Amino acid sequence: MKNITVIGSINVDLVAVSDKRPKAGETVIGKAFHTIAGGKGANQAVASARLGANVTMLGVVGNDTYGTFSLDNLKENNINIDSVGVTNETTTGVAQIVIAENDNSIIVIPGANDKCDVNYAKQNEKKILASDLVILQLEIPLETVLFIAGLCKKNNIPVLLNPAPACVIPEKLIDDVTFITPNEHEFELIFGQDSNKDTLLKRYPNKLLITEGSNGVIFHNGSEIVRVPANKVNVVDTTGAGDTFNGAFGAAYINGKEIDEAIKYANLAAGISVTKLGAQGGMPTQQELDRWEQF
């Protein structure tokens, strides 16, 4: 079976649910609070694994309760965690999330994710080179992402980069990866607000996949710009929709689906994910995805 290696953040999400998002200096009464396993890296690993992919997770947690909670969750989702690092120097990463008004606001405290550095990556080079696809995000140090992308490019290993949270990234990183999947906001931060979307899609055919939420995904297939529509669903919580898309796209890609078909598959998985609470709470299994495809 082909192997996906996800290298990235492992967090615990502390989720507050409210009808209203508080303004600066304002206190509102919430409806619920949840402690949920998260982190963009861990989320994408779970999304791929639930869809039947063989997944190895690389990242670092703290030697604390949240670290144990996170590792247990990854194991429960049949993800290989043999090489996940555990540090005594800092705490497991945390994301504070407010869900209100059909959207979310997130503050991420990296903690142990900053220990997922170049030295850690070098220690796990053999596992990286044994991958059929590597999935990366930007919740670990950028130097690590650059090193891994370069290593994979030299060894002809495909890389899927989800550039979130968005920042200005070197052009070499874009050149080294196989796919880059910004949403509209991330696209503007990476390429500039005045960047012409059509021009950049043509510049990076079959590489730049721009996710636009309910409007679907657009990319250039080498001949023309194509929009793959999203599925219409009743939205409960959009947290983790992008992570579900990336994990599902990776699972579809290693199973030989063409890019447009992989996007359709990932769009369906992402659509299902927003019908339930939590980044991982709504991530579908292959059986659930099959049931939705029948309607």
The other form holds:
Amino acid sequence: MKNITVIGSINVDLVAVSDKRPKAGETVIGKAFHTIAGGKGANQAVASARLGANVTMLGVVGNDTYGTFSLDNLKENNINIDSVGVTNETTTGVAQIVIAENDNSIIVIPGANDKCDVNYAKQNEKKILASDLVILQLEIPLETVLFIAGLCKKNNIPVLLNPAPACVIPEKLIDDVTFITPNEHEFELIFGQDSNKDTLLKRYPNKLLITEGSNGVIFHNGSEIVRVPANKVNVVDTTGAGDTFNGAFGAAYINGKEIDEAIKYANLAAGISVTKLGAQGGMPTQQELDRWEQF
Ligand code: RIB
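Please give the corresponding structure for the form predicted in complex with ligand RIB, as opposed to the form predicted alone shown earlier.
Okay, now the whole complex, with that chain kicking things off.
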């Protein structure tokens, strides 16, 4: 069976649901509060595993209640956590999330995710090199991401980079990965506000997949720019939609699906995920996805 290794953040999400987003200096009364498993790395690992992939998680948590909570959650989702680091030096990463006015805003406090450094990656080199696909995001130190992408490139291991949260990245990182999946905001930050989408899609055929939310995903298939539409759904919470897309795309890719088919599959999974609260709350299993496909 093929393996996916996700190297990335593991957070606990502290989610406040409110009708109104408070302005600076304002207090509003919210409707609900949830403490749930999150972190872009962990979310993408869960998305792939729910769809049947064999997933190993690499990352670091604190030696605290949130660390235990996060590890239990990964285990429950059948993810190999043997090499997840536990540090005494700092606390498990947290994300403070406000869901209001049909969108979310997130503040991430990386904590132990910053300990997912190059040293830690080197200690886990064997696991990384035994992967059929490595999935990375940008909630761990950028040097770690650069190191792993370079290592994988040298060893012909495909890498899916979800460049989130958005930051400026060196061109070498784009060259080293197999797929890069920015949303529109991340695309502008990486390639510059005035950059021409069509030109860049052409420059990176079958690699640059731009996710545009309800407008679907665009990429260049080697001959032309193609848009794979998103599914229409009742949105409850968009947190983790991108993570579901990436995890599902990874699962489809290692199963040999063509890129357009893998995007279609990942779009469906991401669409299902937003119908429930929480980054991982709505991530579908293969059976759920099959059921949705019939509609
Ligand atoms: O992509 C959603 C995730 O971003 C949340 O789960 C939160 O932890 C932040 O990392």
